[in-house]
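Take a look at this single chain, the form predicted alone, given in structure tokens.
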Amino acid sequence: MQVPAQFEYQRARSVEHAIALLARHGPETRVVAGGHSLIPMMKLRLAQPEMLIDINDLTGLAGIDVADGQLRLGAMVRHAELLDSAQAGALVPMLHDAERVIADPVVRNRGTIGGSVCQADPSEDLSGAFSALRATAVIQGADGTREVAMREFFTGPYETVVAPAELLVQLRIPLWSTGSAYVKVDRRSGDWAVAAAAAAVALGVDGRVTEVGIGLTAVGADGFVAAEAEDFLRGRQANAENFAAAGAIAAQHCRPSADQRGPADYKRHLAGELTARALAGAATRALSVGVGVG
């Protein structure tokens, strides 16, 4: 039977208390909420924290609302809560697309969006979605809060800019897009992505793409973003030909690795195809609400 190494445990009473505990116990401390990534890694001893700080009582980190032109998601929002939010689904449809294909109901009921992005797994679904949407992470430490663009949040596989004595408290999504979509290929329902693409677009009345965000998951894209494909598409007509071209550019600039989920060439092909599909889905949603028609 696989068991974790020995560790200590404390339950945080507030955000400030959690940050104080993180500062006191040092870099071998980990925060736990849903625990669906951390606990399995601890059982395999791939992670061996000396202290776990439970933040499940921090209800102030939950909540979904809109303010100042942003959809604001507390870091403790459970996946199931985000999937059930009609407001979030109407404003940013790709979030529901992504949540529907994350694991299973058991995981979605306990896992948190903050935990998912802080895990920084290269195959994690929401990282590409938030990066495509140009979301901002709000991070709190002893000296106050700071904001970091999600495109600068990830520093490598399983690594983020969150310091040892800091806590991710909120994700803020600017409501610039008029349509968005997320598409994924996995080996079985709810599995980690073989490849996935997220797309958000804003269309002008002439049908041109005025702004675009493209996120890629599990294919080695820097910051989970296909920046070159975005640059190509901006200002062009929202049509299948341009979406396919943008997909080809995205595929060209990603760096997938061969693993048990497939060879690198297959993943690169998926990156291009899924990018084109996500863009088409995002544009269709934009047009369905009358954006881009004039």
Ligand SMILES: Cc1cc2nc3c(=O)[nH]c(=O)nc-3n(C[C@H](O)[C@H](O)[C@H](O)COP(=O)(O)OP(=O)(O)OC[C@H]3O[C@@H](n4cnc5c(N)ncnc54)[C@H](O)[C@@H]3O)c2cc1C
Given for the second form:
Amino acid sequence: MQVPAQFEYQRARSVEHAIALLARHGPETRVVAGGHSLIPMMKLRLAQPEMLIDINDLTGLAGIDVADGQLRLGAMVRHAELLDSAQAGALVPMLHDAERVIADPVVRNRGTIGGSVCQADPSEDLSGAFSALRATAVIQGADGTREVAMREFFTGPYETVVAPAELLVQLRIPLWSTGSAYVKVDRRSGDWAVAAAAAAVALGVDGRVTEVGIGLTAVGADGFVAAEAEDFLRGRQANAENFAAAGAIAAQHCRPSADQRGPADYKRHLAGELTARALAGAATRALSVGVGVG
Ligand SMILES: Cc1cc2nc3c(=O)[nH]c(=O)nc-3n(C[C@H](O)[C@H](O)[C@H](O)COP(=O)(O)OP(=O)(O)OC[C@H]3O[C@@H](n4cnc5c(N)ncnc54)[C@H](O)[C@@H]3O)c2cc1C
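Starting from the form predicted alone above, please write out the structure of the form predicted in complex with the named molecule.
The next block holds the full complex; its first chain is the one shown before.
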């Protein structure tokens, strides 16, 4: 049986308390949220923190609401809570598409959205989704809070801009899109993505794409974003031909690597195909609620 190396454990009483504990105990300290990524890594000795700060009692990090034209998700919102939120599903259907295909109910009941993005696994489904939506991350430290665009949040595989004595407290999704969708190919139900794509669109009255966000998961896209495909599509008609062309551009610019989930060429093919499908799904939803903010 795999067991973690020895570590100390403390439960934080508030966000400020958690930040103070992180600062006091130094860089070998980690917060634990759902524990579904950190604990397996500790068992495999891929992570060996000397101190764990449990943030599960921090009610200030819970909750889903809408304010200032943004859907706001506390960092400790569990995957299952996001999936159960009718408000989130209605405003940003992509989030429900993504949550339905993350792992299984056991993982979703415990794992958090904050833990997902802080883990920064290249295959994490919500990273591509939040980047496509142009979400921002609210990060708190001893000197207060700062807001960072999700597109600048990831600094590399398993690395983010969150400093050792900081906490991610909230994710904010601006409600600019009128349709969004997330599509994923996995080897079996609940598995990590072979590849996945997220798309959010706003359409003008003439059927043109006035704004678009495209996220890619598990295919080595910079910041989980297909920026060149977004640039191509903005201002063009929302139709299958343009979606296929945007998919081809997304495929061209990503850098998938071969692994047990498939060869690089297959993943590149999926990146293109899934981008086109996610865009078509997002546009269909936008048209079903009326044209966008144009
Ligand atoms: C069997 C299995 C299958 C899975 N399949 C998928 C899948 O298909 N798709 C997918 O996207 N994910 C999948 N996951 C991952 C799952 O979504 C986890 O919930 C997620 O990776 C981590 O969330 P957590 O709350 O458990 O974080 P934890 O494991 O508690 O923490 C992860 C990391 O984030 C840090 N952290 C956590 N919260 C904060 C915070 N608020 N501020 C700063 N740092 C923080 C921790 O210190 C740690 O470094 C799977 C996990 C398992 C176990």
